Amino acid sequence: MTESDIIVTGIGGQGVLTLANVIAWSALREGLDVKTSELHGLAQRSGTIPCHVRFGEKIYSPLVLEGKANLIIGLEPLEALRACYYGSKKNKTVFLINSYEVIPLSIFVAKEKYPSLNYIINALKSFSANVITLDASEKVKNTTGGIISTNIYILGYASAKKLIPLKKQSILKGMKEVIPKRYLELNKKVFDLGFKAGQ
């Protein structure tokens, strides 16, 4: 297997750990050598969460080198733009965003204006031939009636498409090593439902 070289971002409350937990969970259950590393110091802020979350046969680095991702996991939009750098046409990078906007602070402070999402999928595409947006939160919300879920969403999405080269059963596995048992059933069905709008 080659190695596979992902980023996770999002900011804090949006389950940014929790999925690059399971994704490291479940290529630990197929027996890949793991390596992670992960920001979160101003996570109970709000703040921005890049995690790095790489694996295959031998893995000697937890850090994504610039333009090496084969897939960057934006679970807000502005978050996978912060991102952008580590993706690349030439590695053929997948841009996969939930298209849920969570206006950080610093754009009120700045007086800034936030982007819309077309410029910012026109950004990323100096960095990819594949961006995928999802309106993921509004499908999780529609089911469970809330969005903390999204992130298993995604990863349900991803699952299916094939862009984390794991199978089903391995991440199934992760998620029951990472996530609560007493909330296990609702992210198994939040995840089905993210595979199957994948298929």
The other form holds:
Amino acid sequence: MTESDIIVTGIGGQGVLTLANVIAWSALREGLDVKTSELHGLAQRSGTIPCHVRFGEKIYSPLVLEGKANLIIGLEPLEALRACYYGSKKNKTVFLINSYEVIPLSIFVAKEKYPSLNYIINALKSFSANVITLDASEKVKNTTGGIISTNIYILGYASAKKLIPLKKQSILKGMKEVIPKRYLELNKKVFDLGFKAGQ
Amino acid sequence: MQFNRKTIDKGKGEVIIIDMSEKILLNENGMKIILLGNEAIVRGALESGVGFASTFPGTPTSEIGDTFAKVANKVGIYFEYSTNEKVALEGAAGAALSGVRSTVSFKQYGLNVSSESAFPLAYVGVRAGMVIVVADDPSCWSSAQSEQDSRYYARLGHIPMLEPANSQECKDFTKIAFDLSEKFNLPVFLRLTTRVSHTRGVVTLGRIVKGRTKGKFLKDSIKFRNFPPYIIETHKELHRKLEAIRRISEEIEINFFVNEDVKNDLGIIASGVSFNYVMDALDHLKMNLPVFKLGLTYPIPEEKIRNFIKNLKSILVVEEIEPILEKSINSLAKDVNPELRVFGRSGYLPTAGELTEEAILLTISKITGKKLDYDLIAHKEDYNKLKIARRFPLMCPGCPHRATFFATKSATGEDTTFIGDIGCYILGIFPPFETQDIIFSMGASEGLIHGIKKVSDQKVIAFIGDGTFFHAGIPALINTVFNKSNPLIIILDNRTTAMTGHQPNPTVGVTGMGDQTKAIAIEDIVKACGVENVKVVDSFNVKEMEKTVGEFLQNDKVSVIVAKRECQLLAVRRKRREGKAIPKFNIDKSRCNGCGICLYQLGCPAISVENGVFDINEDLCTGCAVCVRICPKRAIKVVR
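Taking the form predicted alone as the starting point, write out the structure of the form predicted in complex with the partner chain.
Shown next: the complete complex, the earlier chain at its head.
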């Protein structure tokens, strides 16, 4: 079989690492080889470093080759744009973007410009076969009162749309391995919410 | 030892345990779990019967210590966060000299600090296995400072070195390193790079072995007394040991061939994480080339390499950072194949930055003419045309360093120079503060400011963090007193080692194993060093800080301000745990005159402006109230 190459990106605190880790454990539960690459320390303080997840029969590199991603999950639109070179039209990349914007300080102190969502979506189109935007944070906030489990909503949506080639059961098992017990029920609820939205 | 077994479903091999420290302690031989490279090192040490582990936290190795901290009590071994890497290495050496297996870990710069003791350790040898884990940071993703290639230390110090490429190898190589160390009574290096330390991968577990935690140092009339003329003998002995290990490297299974039988003019030699990029590049190019993968990279298997290269026309050497293997292979080629073309990091592959599959793929393409089915370079050029606003690394909302920087900047003029140091406050390099005009190494700010003040009358302020002060700041502070200099030093005491993941340091009163210990107050040490002008100021008290900085800059003797305030991440977590509310603020639009001090000068990430209207994002605000104190119009109010 061929490998699945996924990029998860966003900013610190949005659950990028958790989401990547859930996908990794889900793949292991299907008996697949899996690698993820993440960065800590100085890199973590910026939160702009994409996390790579690759699974398949045998995985060597922890990093996705530029242009080869099957799926790019952007928990924040600008960060999806920053990581878009991992996608390409040729490899039919799908972008799954949360429309919740987090404005970087550079906009104010270095007079840079936060692009419009339209600019971002148009740019992403030339690196992909399909761009899906979701107002995931808003949906999650309406249901749970906070935006913290937006990542899991998107996971549910991606699962329903079959954008991650793993069984729903395996993904639920992956969640059990990674998400602390006291938050598991809430996250399952949010996963179902996303799953329904994707059906 | 206690291991949690009840949650394991044997039939499906499922583990439903959330806490990673429990996963890492599963004593289920043959079970597959996902581990970070750093966690796999710890697992390898536990499967080797390690009894003593020490570290000074430094990314990309921080999780090695943090994982030991979580499991040490449970498995009954000793672990500590030492005050610096040299002390950490000496502690581990003392244990190994007393017959207890030990390991020490640090980042590349930490090896520099520890090297003064690592070299004699190789001379005197160890009595139980000792593994020194060092991680380099190609591309400086996580530790800034330098793209140091620590493999030179193996050559400089006569210390064998292994380089794992993934989490499974991290575990397996740790075990091999312990055995090799014990067999030759030599410390052994494990060299990691960021993409090994911070990659998660599948690891097949072995059995945890309960090792010795108690030993005894037995005197030897000459062996451990590193003193001439015996040193000359031990130096000779070191060379004999390295030659014996070289013979092992010819046979050891971690130096292996892929596609050995494929006949081609081009061959590849690879080590560490870049081996993975080679394998994927060949797959993406739909090529088979013979590859020699080196796991034991010092000493190298010279015979095997000679045999491999003697019939090739060219060889590509793929390694992280400097062309070290490449140069060795160049000299081996002189004997057996002088016509051989050697491609590597002297120019064909990038001479700086981490290697990538892209770089390797393009180089193989260039050598062989075989192309990928799309144009990688054009693809990246399309990307580079996009306009993407930067997102600087930031101090967190509510970070006490932000308040200290704000006060220091407003108390001084444009003519002030700021000497930086290593820690979260390094992020003061970015706008709006730019309070890191020089950045060197741990503790260097105090030495640098001393030299500048000796030769100039400039306005200069040095910043240094609490962990950094304990690491290397104390001797430098004494030097300023002893040699009568007059710098202003601000010690940023946020009650933790924050940047690497909140490890306890001597200010905290708790050890790495969670035991109560004496909390050491920085101001007491500063006074004991002979500094007369010392003041402790709450970092959030901006007015007091401004006043103190202004006054202390006038002093003709060394002055120290201890800016004390707990790291806001810890403070928020503690408040949540205690069920205390975190206050939220908003801006009274009728009072706000749009001066923008809170955004443009304080640079709080929770504050933003749209169409001239300033606002606070409640999701990001941590309730530090510094903005409330600095707002000239008193427009920021608590809402709950």
